[in-house]
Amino acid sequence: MESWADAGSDLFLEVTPGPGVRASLERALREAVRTGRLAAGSRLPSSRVLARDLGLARNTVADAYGQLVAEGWLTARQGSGTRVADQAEPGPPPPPRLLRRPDPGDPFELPGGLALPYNLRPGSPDLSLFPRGAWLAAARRALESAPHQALGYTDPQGTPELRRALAGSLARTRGVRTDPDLLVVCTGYTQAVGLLGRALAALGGRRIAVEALGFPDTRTGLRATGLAVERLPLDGHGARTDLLGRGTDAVLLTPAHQFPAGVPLHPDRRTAAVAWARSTGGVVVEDDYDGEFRYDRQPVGALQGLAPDHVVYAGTASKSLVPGLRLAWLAVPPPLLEAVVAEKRLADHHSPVLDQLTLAELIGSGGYDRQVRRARLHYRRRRDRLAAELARHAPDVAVTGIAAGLHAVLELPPRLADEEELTARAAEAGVALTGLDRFREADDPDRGRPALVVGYGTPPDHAFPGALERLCALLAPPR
């Protein structure tokens, strides 16, 4: 006997009872093939199966579906059911009319929305380079001893597992002082940046400023909390901190290598904002998106550990594994971790408990400390390749900002001094690059030297060969 749990596929179908049931029932399946809800080769329940659900006879529903049949729209064959059938599967349905194509403008989306072979874009790591065994293991391991209740609605916070890990390899790695009551896992960086902006509004916080040069949409993100969005200058040695002033309630940094600049906050401009913080009571937002991969220098610590009770510290997964894990984490100063959780609790009670108790485990295995340092090697190598090739191709162009992190900042030479007119020529030639500009906001008076934002560590190993002969090509002085 069929129970009702293990009586097959569900349909869903409107149905109006009464005289015409058949006729309403032959239609709601023609629109459901017609509209692609139910694709070609789909297998419909059997005639007794649906004729229960519906709360219908089964010869009403054995008949509109030998009438469909007549009609093409269905085949029947023995051993085989009822299917929908072939021929009628639709054509591609139009686009909705408020869906767009991305905006050639977003410096992370490749012009026009298209596929071009060559992504030199900055912002994404080697996809190619994520541990799937090492991953996979972990999750096993994870899934093991993980309890029931570990996996049902869990902390706003995160995981305990998870910010113990990370309180540890924080402090170990980066100079963090924290406690793992005082970290919050975020689903992604971009909504800890939206977490902390709506938090600082509920708190009185009106102002933020933002360098000069930074990730467009963390400026987006920020206005939309109901924050004013201020700009704050940059100069070789990194945000002029020493312009903060009292009408700001708080600043957003990237200390330890400054995002797309590419260089490090001067000594002398941390200690500035750190007296800022004090002495106002701002908040110093530190967003430490790539400090795990240095090459030339040694690691810059978090700002954050010079005035814990003042910085909240951002981190990511993002560069280190993949983005698609979207995991982030904000250590969080104890005057504001109420806000954040509040704001965390209502954005999405809190982010995937699997891939957290994986990434923990992960961590406490010493397996995410393995793949930073592979990954550390492979940039390190990609980077020097790239300054290399530019240095016998293109040597009147500078390559700066390239002691850490994942991506290089070429300085153009006069006759390359148009930075839209380059993008264009790289883009028909299938390589997709950023001109700095698209890092800064479209009022900023000071547009300074043209120049390109390369992300070398983007490419998989079997297209950076390629990348890199056709940037050379494209930069490389007339004969």
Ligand SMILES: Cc1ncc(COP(=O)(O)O)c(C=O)c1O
The other form holds:
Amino acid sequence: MESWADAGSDLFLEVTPGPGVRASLERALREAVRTGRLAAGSRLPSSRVLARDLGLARNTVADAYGQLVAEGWLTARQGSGTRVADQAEPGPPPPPRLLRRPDPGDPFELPGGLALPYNLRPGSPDLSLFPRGAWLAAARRALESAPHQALGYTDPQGTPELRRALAGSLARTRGVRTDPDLLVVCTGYTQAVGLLGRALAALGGRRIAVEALGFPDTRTGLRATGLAVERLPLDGHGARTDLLGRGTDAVLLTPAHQFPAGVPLHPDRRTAAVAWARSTGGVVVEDDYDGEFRYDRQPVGALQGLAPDHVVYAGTASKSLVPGLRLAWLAVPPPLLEAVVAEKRLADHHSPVLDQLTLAELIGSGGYDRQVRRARLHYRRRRDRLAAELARHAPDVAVTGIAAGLHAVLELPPRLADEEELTARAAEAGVALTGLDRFREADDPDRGRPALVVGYGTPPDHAFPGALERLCALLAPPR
Ligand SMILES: Cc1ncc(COP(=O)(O)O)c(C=O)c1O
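Swap state to the form predicted in complex with the named molecule from the form predicted alone:
Okay, now the whole complex, with that chain kicking things off.
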């Protein structure tokens, strides 16, 4: 006679007799499936057999089976009886595909969070330099003078006050030729580049060339807009703008200080970029992320000043003040303006008004320029100190690139050629370092010389000497 055991599985089901017996049987069967005691695909005894084994009415078992079929735990097919459904696999379900975190591979992210005491990764200014007093005073003035109207939804391009202040300041300090009506205030350059990518795609753009070394989020962000991202090679004169062709619609450059290689764009390459844009109608995007910080000479003016009708200029407060402000700005050629503003409106309507008004006050009062001068001196001293200490302790490590910005590229001798191994060793010594390779795409066949990108601007003052000492100890040749 057929029984539960004859069906191939000897299964203990704890069923409480009485009025709730059907619900109890359902719970017991679900539990058996969930824990894997009833494997996917396995056949259950007929309702008649199970009812007899458990001492229940046949209808009770048939109803319980019916319920579990409806819920998807079991399947019932003519001729093959009742089976455990395939998708009712035991074990914890994998997370939904869309919720799995991709590995961002962010070179600015510290391994193990912010636990390392000495952070020499590039990308951040010294946060302790933020002019809290001046910002507070400017915020107070801004709020006191702002009409209620200013606190509502405002112009997606940004507040008129900030755009006026920026237009004047950018012309004076960076040679940018623009007008308040052509400026768009953004929530960081990160947003700005996404808006630009989408605007270019909306206008029919398909391909954008991006320097072979660069901030990975920028490439990822641009790809997400639907543009194809081409790799523009670099050499000692900066990006090979002489290679730009007709099939490319836009190019993204860091002319003042290539990020992260640290070279300026050679005058011939500046000319080539502008000539390409003029002859093809292409768009140049100039990321002037640290243009305020040049130590060996006056900063070279913005490329945008040469061809304001073809170059989108992008600036940010992330280096001159702090990244947490999330304030950046674009000077946009007129034909692109409407599309960029439309994207900004869709993204977040506009950037926070009070911070915009405060920055406008800070610029207008001269406080912003004072802060930039103070920061310039601060970072210049740090760079000089880094170069001097390395010359003393690790003379075969070369500090390359121009004296500018908040980071330096250290070319490594053959004894230190393994960037991954070196940065792992640094982490063990409490120092967060980034290898140059992290700024290259994985499929780039040109690996270049091994190097570190050292953010000497990143540590607060109290941590800088310790960070430098540990860096030198790591790089010094064995005695
Ligand atoms: C090359 C480059 N451009 C721009 C920025 C500024 O980005 P954001 O304004 O979003 O902080 C960074 C930040 O690290 C950068 O590395």
